[in-house]
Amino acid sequence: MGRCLQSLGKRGIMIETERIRFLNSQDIKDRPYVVYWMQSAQRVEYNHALIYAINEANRLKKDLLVYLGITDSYPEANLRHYRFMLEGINEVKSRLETLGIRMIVCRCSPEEGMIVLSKKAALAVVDMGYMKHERAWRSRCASLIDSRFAQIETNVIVPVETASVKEEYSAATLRRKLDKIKDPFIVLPEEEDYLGAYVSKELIPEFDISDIDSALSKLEIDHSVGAVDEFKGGTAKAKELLDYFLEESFLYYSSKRNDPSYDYCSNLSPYLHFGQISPIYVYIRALNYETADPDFSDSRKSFLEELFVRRELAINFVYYNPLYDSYECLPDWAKKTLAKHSADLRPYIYSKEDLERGLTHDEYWNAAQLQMVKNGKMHGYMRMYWGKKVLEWRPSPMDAYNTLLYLNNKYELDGRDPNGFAGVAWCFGKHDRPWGERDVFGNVRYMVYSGLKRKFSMEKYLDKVK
């Protein structure tokens, strides 16, 4: 496949045309400014949507306004998620100020603020979202905005519809498609200086986020899940974590990333979730990282598989499967085998409340649950074990599925996310194949306590969590 690019602006900045979609058929209007609705890509660096908006503003000789809407009712979000997000947005707002670009943060349903601001916009721009509520927001704007409305896809390496026109069965089927077309997309967009003026007019009531504690106290959100000390939001922190990972952990990623007693993961998933760092930037940094160790290629391959294939498989899943947030999203073979074994005797049954508090007989599972509750992130391998055990300990597969979604979305900083929905579904057979039949699980893959104890130094993991 040849590299298909659209040249933007006088310096020849290029964005792949596959990333650009016009959501309505309106023309560009002769109005004062271009407005970019920053929602899923909360960063300044390597943000195709922001770059597109800057270039169009320069080309049209218009000013540029960046807008972000904060709603009190974002699905399943709580204080933990809002604090992390606001830390990142404050960084974005400050960085845009240095570039001479005004950012307006509004406390409203995000699409409502965009509809108001677009009434004086020559051109409206938005980044792409994949989940149902994100797409509904953009669809409503498309029906009401009377100037051109451009959507730019920036939070994936290969645009979702370019990668595949349907839901993929597994990582293997998507990987084959990505391998054929990925190279033209593994390039960072060139950035251009903004040439317009700073928009100083009062256009819409603003929400002051300069004091994050004060802003959070005003939001009518769930305050029961506190912020975490281990993760601070923002691109600067994401890049700091990436630097640490490359220098200290990357070499051992292939051999030790699954061992819960170590921490050789990148810990970038919360930042990718909020769009605070570009996946293309991370991919290129990992791809170009040099080491003299001859065994390093395995670690590079494993990390890029997780960052690229597995992450974009999850995005493919939520984009093409409207049932991604329910038990009904599972493949037929999984639903059939789980139904066959739904009446099997469970060795233990735990209430949702006991699971939430980590009060089971399994100290490894309890540690994983408490790690998530306290830190906002669970070790990746333990997340698989954690999910499999809930399937075994709730009265029915559907009940287990709903319990896992509840816990994951409530406590994980990267919950409420394509990766989170795909990860829960994987525990029930999604993107997997049938295995040997056994009680409760049927042909769905299972994991056991003795396997963890045999493979890893689990006492070290318990000490680490404590």
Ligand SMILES: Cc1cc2nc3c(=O)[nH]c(=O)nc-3n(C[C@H](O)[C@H](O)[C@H](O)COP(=O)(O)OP(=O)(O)OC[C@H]3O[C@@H](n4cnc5c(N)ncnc54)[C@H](O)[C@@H]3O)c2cc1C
Contents of the next structure:
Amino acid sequence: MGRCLQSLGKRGIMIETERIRFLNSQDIKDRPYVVYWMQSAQRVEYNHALIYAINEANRLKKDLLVYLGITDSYPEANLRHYRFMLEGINEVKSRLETLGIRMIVCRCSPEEGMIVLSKKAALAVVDMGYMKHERAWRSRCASLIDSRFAQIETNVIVPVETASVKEEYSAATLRRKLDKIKDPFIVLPEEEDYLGAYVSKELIPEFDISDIDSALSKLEIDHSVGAVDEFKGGTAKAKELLDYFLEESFLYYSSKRNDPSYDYCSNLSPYLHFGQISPIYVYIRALNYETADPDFSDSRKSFLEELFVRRELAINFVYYNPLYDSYECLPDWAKKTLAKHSADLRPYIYSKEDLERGLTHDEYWNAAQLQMVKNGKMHGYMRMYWGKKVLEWRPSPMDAYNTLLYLNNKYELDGRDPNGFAGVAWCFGKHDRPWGERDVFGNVRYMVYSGLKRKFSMEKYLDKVK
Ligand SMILES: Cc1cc2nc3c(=O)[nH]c(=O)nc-3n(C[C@H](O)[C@H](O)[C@H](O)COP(=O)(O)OP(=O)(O)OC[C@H]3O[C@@H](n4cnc5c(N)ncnc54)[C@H](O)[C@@H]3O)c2cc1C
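Next up, the form predicted together with the named molecule in place of the form predicted on its own?
Full complex below, order starting with the chain above.
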């Protein structure tokens, strides 16, 4: 497929047309400003939606307003997630200020604020979200906004519908498609200066987030899951972590990333989740990173596979499978084999509360749970083991499924993400193939304690978590 570009702005800024979708059939109106509703891409850098909005504002000679709505009832979010997000938003707000762009942050259901602001908008712009509630918000706006409403896809390398028109069976099937079309999308959008100056002042009541503790204390959210010291939100921090990863860990990524006693992963997932860093930027930095070590190409290949194919497979899953947040999303072979073995004797059964508190007989599992509860991020390899064991230790596979989603989305800073739904589903056979049959798991792949003990220095992991 050839590169398909839309030329915008006076410097001829290019954004691929595949990233642009008009969500209604309204015209641009003669009104004071262009409004960009920043929802899933909470960054200034390499944000196609922001660039599109800047260019349109310049072209139409209108003001530009960036809007972000903070709701007290974002699905499954708690203080931990809100703090990380607000740290990032404060950074965005001050970066936009230096560009002469006003950002207003409101405490309201995000789509409600957008509907109000769109009444004076010549053009309304939003980034793309893949989860049910994000899509429902956009649909509601599309039916109520009476000026043109453009959605720009910026949080993936290849736009989801361009990558595939259906739910993919596995990484292999998606990879084949992505390999054929990816190259034209691995390009950073050119950024352009905003030429206007936002003048109108009063619009809708703003929510002051300059003092994050004070803002958090006002929000009626779940305060029981505390913020984490380990990760601070924002693009600057994400880029710092990326630099560190490239310099210190990247070389060992393929050989050591699975060893929980080390930390050779990028730790970028919370930042990617909140859209605080562009996946295209991360991809290009990793692609272009040079080292003299001959074994390095394996690491580069593995990292790009995770960042691109696996991550976009998860997005393909939630986008095309409306049951992504329930047990029903599993492939038929997996549901069948798990049903056949649902009455098998479980070696241990733990209550949801005991699991949440990390009170099992398995110290590796408990450590993984503790790592997630305390640090907000479990090691990637341990997530697989953690999930497989819950399948083994809950009374039914469906119960295990719901328990895992609950724990994952409550404690992981990167939780409530397509990757989390795909990761949990993977533990039950999604995107995998049938293996040899055994108790409880049937043909679903299993993992064992002795495997961890044999392969890794698990004592070191226990010490690290403690
Ligand atoms: C049970 C279970 C639950 C999971 N829950 C989440 C979750 O809530 N949020 C989340 O972002 N990831 C989740 N994952 C996927 C994966 O474990 C994490 O993305 C990864 O550990 C994040 O750490 P990192 O950024 O250091 O990863 P790196 O190894 O440095 O990888 C770089 C990026 O690639 C992507 N990536 C890596 N592994 C995967 C994968 N297996 N599937 C999809 N994308 C991947 C992520 O965006 C990640 O940030 C889950 C996996 C399992 C098995």
